[in-house]
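Presented as structure tokens, the chain that follows is alone, the form predicted on its own.
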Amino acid sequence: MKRFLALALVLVMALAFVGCGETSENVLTMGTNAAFPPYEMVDENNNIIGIDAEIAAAVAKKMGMKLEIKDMAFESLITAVSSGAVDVVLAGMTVTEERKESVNFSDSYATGIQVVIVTEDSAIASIDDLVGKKIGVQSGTTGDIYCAGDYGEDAVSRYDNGALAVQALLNGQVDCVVIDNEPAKAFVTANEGLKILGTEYITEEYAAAFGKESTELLDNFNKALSELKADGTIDAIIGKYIKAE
């Protein structure tokens, strides 16, 4: 009776397993860096939002699987995805060389560009104008790449989050801030007294980066990506958050 009963529960530990192995096979894991807005930011119910994050719930849909989204600093998501903490990054992240040398990029879903944020009673009018100037970025991102790359490590000031960047050019610790246009708009419309250069930086693409082993994943991600973006659910999505000028 004894082995019986060991037996049993061996057996019901292992479906136990089993089980608890196809569910979480069955849940994608986005990785992102919720302080950039409308790609991705906390509601008022603390749930993260935003295009990234309404993109990745429909493919994930799509490849009937549950989406999990896990908050981390922007410069820890290469690592992240790489080492398999997370399946996939969405997170505003652009498509560079640099990036490629760790991580697949899928296809791209929307295109950004970098603008400047200054004080409405800036001297700073035009890309131009920059050099010798500090510079907020956020760090790990494109614009703190370029703008290290263009005028300096020396130039660069670097800050966890975008909204961090912002406060040192209120504060005067910065006398611009480069960032992402959508994010952009989103703190010169909750700040009063900034505005941004008509002139754009740089432009770049969007994509979802991937572990350099994840590449089964990468196709059915891309598949499900290619067809909401033919049925125009992308389309809407973005629209939803970004309207038309």
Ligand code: ARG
Contents of the next structure:
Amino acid sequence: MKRFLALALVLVMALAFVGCGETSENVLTMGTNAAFPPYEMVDENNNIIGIDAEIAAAVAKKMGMKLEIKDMAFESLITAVSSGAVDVVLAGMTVTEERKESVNFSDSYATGIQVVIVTEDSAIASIDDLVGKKIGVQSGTTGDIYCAGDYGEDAVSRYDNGALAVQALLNGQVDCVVIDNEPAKAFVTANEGLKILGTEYITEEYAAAFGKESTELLDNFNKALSELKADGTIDAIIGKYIKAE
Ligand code: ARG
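Having gone through the form predicted on its own, I am curious about the other one (the form predicted in complex with the named molecule); can you provide its structure?
Time for the whole complex; same chain goes first.
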């Protein structure tokens, strides 16, 4: 019996030790591509701010974790999260069947719409006019994938981020830019002489992406997210960055 107690004690201590290790590592590492306002962008102090950063911070807090954000190329995000280099991706990332082969998505927290940015004097008036035009996109985004599918590889000019695609439009290197509606609004506000076409291209859902093994983290994330939706936190965060029209 004594021996058993001693053994039990050792076991309890060992478990307590493991537990400590876990609390000191209670960091949620999020990967993003911080060139996608208002979901993620870098402020004047070099901090990553935006809807995704704030939602992730609120969810992490609910899960008793501290958030750390890593900025990387959009095209590296799926690999980063499926290899475990980051725990989660929030990047205004659209849920697609193809991405689901590599990652698991959380419940959706926002809707995105692919729209078309043109110069104010453009002859392009609707989606139908895109045939035969040069389309600027951010590499690896759904805008890129859909346009390459609908208008052909040759129609698409790929840039590292949306701002560079918009710059190419201003320089006359492309005829339009296809990108998500909220960044589109931010880019059009920041640059003179641009407008967004009234006809929308494709509507999609944004969600957080997890590695296929991180099922427990995904469950906890969804639980925290639904609580934050119910108590109005998510709406408040979105409302801070996106003013209702
Ligand atoms: N919603 C689009 C997609 O998932 C674009 C996302 C781009 N996000 C970013 N942080 N640059 O492909």
